[in-house]
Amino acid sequence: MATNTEKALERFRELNKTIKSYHEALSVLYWDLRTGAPRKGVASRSEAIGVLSSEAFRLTTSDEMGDLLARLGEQETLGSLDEINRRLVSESKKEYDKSKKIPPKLNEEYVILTSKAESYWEEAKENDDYASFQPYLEKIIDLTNQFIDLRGVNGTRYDTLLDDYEPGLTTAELDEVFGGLRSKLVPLASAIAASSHQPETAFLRQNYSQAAQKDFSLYILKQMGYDFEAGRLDESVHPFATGLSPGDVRITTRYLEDDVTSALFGTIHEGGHALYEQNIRQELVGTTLCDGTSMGIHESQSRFWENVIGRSRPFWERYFGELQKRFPGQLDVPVEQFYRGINVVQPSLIRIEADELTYNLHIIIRYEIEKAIFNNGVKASELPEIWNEKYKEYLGIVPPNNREGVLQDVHWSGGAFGYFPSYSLGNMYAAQFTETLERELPNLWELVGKGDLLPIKTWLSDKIYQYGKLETPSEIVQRVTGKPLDPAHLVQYLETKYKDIYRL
């Protein structure tokens, strides 16, 4: 006969599975909205997303869920559960406590608004029309501020948002980390700019067939170990990955006919996200633990595959010939010239196409703007001017229009305030994981040079991917590398790589 604890656990798992099923259905709707839904269907689709999201929210914050979490969360009961159920209860309790403070109608209003706003952002970006998007952004900021007030401020207002993407992270910690990064990277960038050994990049700016770009992107994904029976590659305005379950992880990319590298590295980046989610252990499928543990760890995988592997010299010693076959007569340069060309360091306007070194400055700019919005009350109407000022201060360039400035990223239209720091954290995690990977897989670069990438995926699956949300980011970093996150690994990686490329 089942005990009261067993009955409570069984019912809790049923509710959790239902919530996960709603989220899976919502992911399909979001993916379709971003990749192919007709413009006239946006309003109706957004309403449907709002209804389904509200049902998931209702279950997450229901009295029954609260009662089950209270019973299962008692110290003696929680201690008797296995690792997966214990973690599932604690994660669900955190989500319950956070969401319970938000009125359901307000949550539904927010979901519908952000669903619509992403489509209006696409249109505003295409037309370079910030004024048409500004009212949506103002409302998103207003609702986000209401959520912060309801949840309660712990530290600064922006700390509340950071916790959604990197649990426990604070602005005080980020200010110190970003300050240290800036102090190291700015002098390195200056030395690079003064170098007489600047890579030649003109050959990258030709007319490259979109069909051939897609063919090569598909080829590289297969080489990485992306499972096309559990995913697909589509096109969108802004590349993204959507994980429904390990058996269905979809990615998109963006093709530019005058740039052979944009779609390629965008595809590898999103492929890194997808490998993470395709390789979560089966025991977590159907639970809310079947996801990346944080956006920083998630971005560590996309940035690792895109930059550490995808922009490495051994990678292109193996794959440059394959790329040349797709574009006969267009890439008749030595592989070393190509390698140096795709790793050129120079200030640029577009974050997703920035080099590894200055990329972090793009993130710091967004971080400082988001802090100003929520800690200092900066208004949406002020953002284009502030954006341009910061680009001039940090990168020495000014966007000629809002399309290449404040409208370039999708994140704010979806309400993802607090997300951007995850990208730089991902770079730091990736560098630290790489140091351990090189030690534990001493023939790493020989494998890459032969195009044998699967041992890398296997190592990452064993060390990171399989765990989903079973461990926190700090627990994963400590277990895998033997020490807490240390930004010095990223600085060392960048200095070693770029001093070689620029012969400093």
The other form holds:
Number of protein chains: 2
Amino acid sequence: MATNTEKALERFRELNKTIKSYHEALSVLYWDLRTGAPRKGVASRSEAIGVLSSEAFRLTTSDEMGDLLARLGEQETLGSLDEINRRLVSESKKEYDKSKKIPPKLNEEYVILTSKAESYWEEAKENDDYASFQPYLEKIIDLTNQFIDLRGVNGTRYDTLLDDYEPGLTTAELDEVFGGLRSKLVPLASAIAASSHQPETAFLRQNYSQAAQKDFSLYILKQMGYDFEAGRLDESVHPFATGLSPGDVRITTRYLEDDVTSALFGTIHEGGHALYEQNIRQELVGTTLCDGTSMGIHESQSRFWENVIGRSRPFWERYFGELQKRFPGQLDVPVEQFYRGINVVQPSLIRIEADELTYNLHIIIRYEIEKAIFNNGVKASELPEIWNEKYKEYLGIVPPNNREGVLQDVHWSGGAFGYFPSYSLGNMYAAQFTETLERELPNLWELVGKGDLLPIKTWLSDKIYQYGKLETPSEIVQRVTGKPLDPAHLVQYLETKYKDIYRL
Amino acid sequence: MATNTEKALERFRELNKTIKSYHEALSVLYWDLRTGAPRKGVASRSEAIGVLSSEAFRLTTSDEMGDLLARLGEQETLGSLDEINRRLVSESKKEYDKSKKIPPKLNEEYVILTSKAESYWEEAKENDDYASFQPYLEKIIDLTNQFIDLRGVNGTRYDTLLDDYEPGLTTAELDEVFGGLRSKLVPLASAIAASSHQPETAFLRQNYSQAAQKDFSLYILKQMGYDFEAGRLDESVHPFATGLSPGDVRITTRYLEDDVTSALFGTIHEGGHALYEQNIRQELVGTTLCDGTSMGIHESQSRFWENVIGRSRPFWERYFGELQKRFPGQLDVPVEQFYRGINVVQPSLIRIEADELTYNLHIIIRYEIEKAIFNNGVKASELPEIWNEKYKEYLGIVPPNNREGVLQDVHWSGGAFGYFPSYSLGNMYAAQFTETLERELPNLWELVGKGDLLPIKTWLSDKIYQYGKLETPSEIVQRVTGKPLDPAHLVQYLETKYKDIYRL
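Next block: the form predicted together with a further copy of the same chain, after the form predicted on its own:
Once more the chain from above appears, this time first in line as the rest of the complex follows.
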């Protein structure tokens, strides 16, 4: 009996490792497409991605996998496994049950479509040509709707999508959380707009050498503890991080000549994602648990590093001199002015360049549009108009073109509906983790002020990173902070920070 | 009956396309490893490469494939197929029969080993540390010997390896061809050494800006007709070209600060390989016929562009001004002096930097060492000494270290034993093709002198490139030149060129 279980476990682990290898290969193919693959190779590459995805999908949903999971998933057997194997079996079972509902052909069609669509989105964005992208988006929405039907609806249709990125999260919960957040942030934003202490920002908009920007980005990544022997920094239209294995976690950024901090904060953001995956514990390597536990927790790390650390006063007390050195004569202002400048709050068009506060409004807009698509049947053709209306309503500004409007984000071209809420969840998790971190590392801000960031990385690795998918988001939040997710921490963090900056 | 054949053909084409997709994915993984993948990701990447290779191997040797090939390969059925399908079936049958003899586990072991070994070779070369690489090489030789035993020996053991790169080529034939070549080239090299008209070369060895080198390399690639929407130029330790699909054929080069032509001729060489694969006809795309027909024919194209065109007098009469412009004040010599300088013949240590004439001696050395390994059981531990002895004997010089000696080439780390002779075959094919090209495009050198290189690319595409693997090397040579391969053309080409330069 024990021998049978051992054999089943061995075979299951082997299959799981093979699936993980397919994921690694696919991640390389996607990374390559996004960092300069030649245009004319896209069609053939999409075929290859389709073939590999199908095979990974086939392995995940094979009868053999089903049998193994049924055997290993029996109450008694599961109880006899060690923690890692137990979790690996239950996660695989969940994935199996979910994927089993999708016909392989439909999955392949979806994979090929979304991998092509991303290139077409890139082109459409460059040419500000929504019409050329619309048919692809229509088809992606159509297939996503088919997936929802096949997987079954529990609550609203959109809930089925949310579950992919934040297991268990519902539209009802999000409505409440986002409602609460909005009710606190809107008055704060109004008070800020009315303040007579507006930061100066003009000095941030000069012509900044790209080479020097890159040099400083690399320098800060090293300070954060990013391991360059296990990663690299490249450029892409839309910055991203991708973990092929903990030994190879890559990030990309995008340099703007007229903005000294856009690429930098993008790099710190992606660097936060990368630290997470570079520091997953060795025993999980080569298994499908070797990944972030949810998009929300992942975003908590990117946004923690970008905002909580990277936009803090102590951080710039330490590093502003280093930045000034790289742009001689261009940043001759007091550090306090710089600190206030990079924390200016004002409505803007581009999500990834938004301040910490209004950022959440960008997310709420996307959340509402996605709900409207899947719960109310809104069409792709209607999106530019709805987008612009919502920007007018929530932020008081209207995009002058679709490039700075509905075409700005890569997500929908890849079919990632349900992902956006993760960003605001990430802000909330980050604020809550920070409170615990400040308690457990009482000299936190002194360390940041000295440029000694490694204890922070160590604490996060110890508490969060090493676990990969070994725990669920809610388990991690509970274990680390001693209580469930509570949006009040984010509100408090923002109020404290911005009342100081705007002297409210 | 017809319907059954059609069904079998359809399924076979589908399988073949899937196999081709695996090849594309693998090529991306290898390209990535060679162009800057982080060191710590190598182990995991090798696993992924192993998984994908195994699956491609499994598909190639599956019972289903065997059945389909048996059915489609019947004399009558084969005769009823169109040219492409006929060739695709017979090539796949050959591959099937060959691969079927290798146990999948052994193949996987080999693939994982060689993909790791390449990274270890790179490190060993950088540190001039042969001892660290030797165990890998031993293991590769051992596995290669097992493959030879499994595949069976016809002639000498080394013949089994040669067949992988130049189908049908034997050690006996090569001994004769290389013997003949050596008997003509050695006296020519002696006469050259004794000439009182030695080219000046010191001016080629200054400090040349890498950015300007890159700029000129890109410019020349464009002139050759390399399509940058279907390719890209990167850097790697060992320059290479890789065709993922005709829409994505990538090349790499390596810049030396103190040598203005090393990267350039490397780029032209790889560019020649790339032109071949960018111009394979559309009907072959997505099949395993979409590839060069042999390494020898492939090398004929790289070496044609590098030497016959790129080291010709008319080429530099057109382009020397362009080069001078990019290095102001560094190349103030007459074009004739430059032409003679880049065609200097002298014994040297590094194959890829050798002149056209002594290059063949580098190949003969590797050929003899490979023969000794597989036909006479010479061990990996003995190679540095044998290498150095042969360099002393054939070229009169001894490498001061293994980095410039036995560690210089990537090939053995990837298990590519039997590849090297292709380079000299390439030289011979190139000379023979050139003779026909000069006849069919009588104003060839006038066009080169005007920088009008596209008619050359068109002629080569028409005669060679578009065919992919649709014809064998000997079929191509016979069709294009009207006769079988004859090494006399290379001898004549070299004699004519170098008697002029050295005024013999």
